[in-house]
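Read the single chain below, which is given as structure tokens and is the form predicted on its own.
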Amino acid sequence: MNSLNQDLCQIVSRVEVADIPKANQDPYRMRFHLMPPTGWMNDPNGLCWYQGNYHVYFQYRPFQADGSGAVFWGHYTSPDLLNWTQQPVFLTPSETWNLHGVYSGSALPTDDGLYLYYTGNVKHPGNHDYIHTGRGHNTGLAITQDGIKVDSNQLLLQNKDYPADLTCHVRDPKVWEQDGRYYMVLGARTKDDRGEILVYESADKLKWTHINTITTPQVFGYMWECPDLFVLDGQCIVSMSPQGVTQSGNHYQNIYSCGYFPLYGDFRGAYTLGEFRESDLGFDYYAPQSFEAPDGRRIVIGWMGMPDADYTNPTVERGWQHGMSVPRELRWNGEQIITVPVRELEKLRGERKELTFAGKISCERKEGADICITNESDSLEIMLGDDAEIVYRCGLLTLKHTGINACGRTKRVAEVEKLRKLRILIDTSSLELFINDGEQVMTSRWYPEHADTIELSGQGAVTIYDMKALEITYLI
């Protein structure tokens, strides 16, 4: 690790000794949720298993939470997905091409350490428009024995060495090992604006060659971000973050998107991509990354944030911003993705209490809340103390804040011909709705002046379950 890189950490590592404390008072921390330090927190990076922990890397600004300044990376780890330690700053912008940020990325663990591939970007002076000219998005690589301090750090991939019908913008490499090759993925966005995938290929993890582009016959979208491609159950999957997708109906509700093609064929070569269909409906979910557990699930962890959007955070002002999905079990059911909490986070379940209902019903809940509802007719209505309303209705299933502290958030709406199941995980600042069982997701940051009652109208059983917080140790 170079000098540049190690003072970084270090002066980063005093900030957070002098902001933890503080942010730590702020009712708005979240209990069962990843959050930042201090400041600014954005994508998941590198998420993996590697000797015996969850490895969970993020982008990370620590001076300011309004989301300016340097971008490193945080990093977080877990033998549990419960118990989890805030290690130092492992990325630094402290190179020739990443002077301007250590933008996101993927690992690849061996036998010869954990392998992390991120892209290093570089903002030229001048009179640029940083999409044609003026940006240099790289392709580096960090080499870590023990996961915690980088060891090596070195330049792959230049924007000469993409295809030449490429703006400046090529990032997010996620990397893989298949059929004894490497392959990695790249987004991109083409000098017509059109959003594609780049497939390279590598015999020893350093030489890369571009064997292939996935893309959609008509425009979809200017940019495809934080691109991953997986095998879920015998399916092959495209999972990327499209720019640029005109909002039509219930779907592309946000600024931005984020979603998966089911491929067919192969990736290397002659593809076809099936219908998208978006990872998540609600007002906070982007950049999803997913991994490999030791135990052969796929788990995937996405930003609980949104670039660029018109709602805001009250957390700014207290020095903090953003945090992560829980961790989220990926299975395919032959025509769609299934999405379901981790079981791990069922040991954080505390008291019970158990309830029928036939017209309206109120309750009370603590800090955090893991809800079961079972409905049993066309409609239901769910009040969240006095910000959020769930209104299930005609095929339509509705999330609505209402409270001052809204945020600019009004409602998003997922298409349902028949509810069956509604869980809702609660936590002091978020939401995450699973519907049926997990065939569609809506998740949102949420601040309600008070948040202790439950009421639901309409009839079916709900379960709720208090939640613990997560263990987290901060190394301070």
Given for the second form:
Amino acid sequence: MNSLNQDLCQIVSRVEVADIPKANQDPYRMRFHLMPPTGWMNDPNGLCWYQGNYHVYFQYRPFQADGSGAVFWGHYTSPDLLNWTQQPVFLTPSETWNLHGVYSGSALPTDDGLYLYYTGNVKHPGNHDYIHTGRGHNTGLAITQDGIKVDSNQLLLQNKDYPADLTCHVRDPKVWEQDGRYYMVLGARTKDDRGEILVYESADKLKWTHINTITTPQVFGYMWECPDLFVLDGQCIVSMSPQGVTQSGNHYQNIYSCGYFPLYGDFRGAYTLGEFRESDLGFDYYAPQSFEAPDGRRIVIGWMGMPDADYTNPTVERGWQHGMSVPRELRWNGEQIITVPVRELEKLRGERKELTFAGKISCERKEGADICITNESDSLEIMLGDDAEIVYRCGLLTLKHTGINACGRTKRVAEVEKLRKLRILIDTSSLELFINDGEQVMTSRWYPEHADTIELSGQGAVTIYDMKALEITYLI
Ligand code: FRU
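Return the form predicted in complex with beta-D-fructofuranose (FRU) of this protein as a structure block, the form predicted on its own having already been given.
Next comes the full complex, and the chain you just saw is listed first.
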């Protein structure tokens, strides 16, 4: 029983509630996306369905919206992905082996509690580069019976337990059960700057053995963060967020990427990887994590943010920064992953307008909207007031941030041979584009100033739904 963690959770929660009202007054607070109650949010952690609730834990810096300061695990729960409750902070840096941050990890729901595997980050004092020396990346396990309060917290693996050719950067355990055994993947950076995934196996959830390493024949980035491995409609998928992949044409336009390989063979033994595809082509999507819903759907949530990017978010001055993507359902179509918003979100749809257009039309935009377009021509232009435009022409779909509040965002491009359909989820400060029923996705934060109209030019039909807000109950 770690009582220091419990004490710190209570203290943090007491301090953070004082700041929640300030963040919630901001007009850029989103309507149907999870955000940090106050301060900074990054990766989704421990996503699962456990004891009648969805759990979304997340990387949380409640005291500094700019991302500095200690890293905690924040926590939301929901029975239906629509009504959310903020829970007290779950994990704090309170052990010698996690002192400088309780980093990302994942959930394993079991009959004897919810097991949460995560990385304990330690920065040793001294003159270090914190890549080759000076950093501890420890794999820890927090067990909770009720999902709300940590009952035990233990160290499982330290850097000396990982293969010898690695730097100190080994993190973000994702754990699952398969064939009566337990498996863990960890993201790693080798000493010669190659990104890879370590595969561990366990019979008892506590003792872990390194059984395989997954990487590409050619170096593909120097570090693979937040790995995930799952079977989707019969296809084994390895997903991760690689760092150090340089831009090539319209691919890898962001500083860091995220995407997936189909894996053929056995992840525990001989395997080959198929073609890598990016999960998202917008400015702000990183570190996605998937989990299995109680009805068997594979659902993914990504962080609507991008570490170390040169674009920014004006909400920092208002005491908060970043959010989560909407939960998205994944399917495998035999060739690639198809990604669509979970159907629960359709319950947020309110008033609906249906229009056909040949030429230009303009309509009013509410704060939240779900826009479904059927395109019947080889070009299409959508102006979201003065703040963003989406242009399809010559097989390229371009998202351009044009407003004074683009905060450094310029344009991102998706190659789309034929645009048949486009669904756009617009929130107060985010845009999510689902191209051709989810073949490609673009996620971006936007901070509109003059975007109360939507103008469409081209030929096709559009249905526009106003979107109601999620019910979020904060701790205050
Ligand atoms: C990804 C990441 C993870 C790490 C966490 C720290 O955004 O860098 O690799 O565990 O964030 O907050």
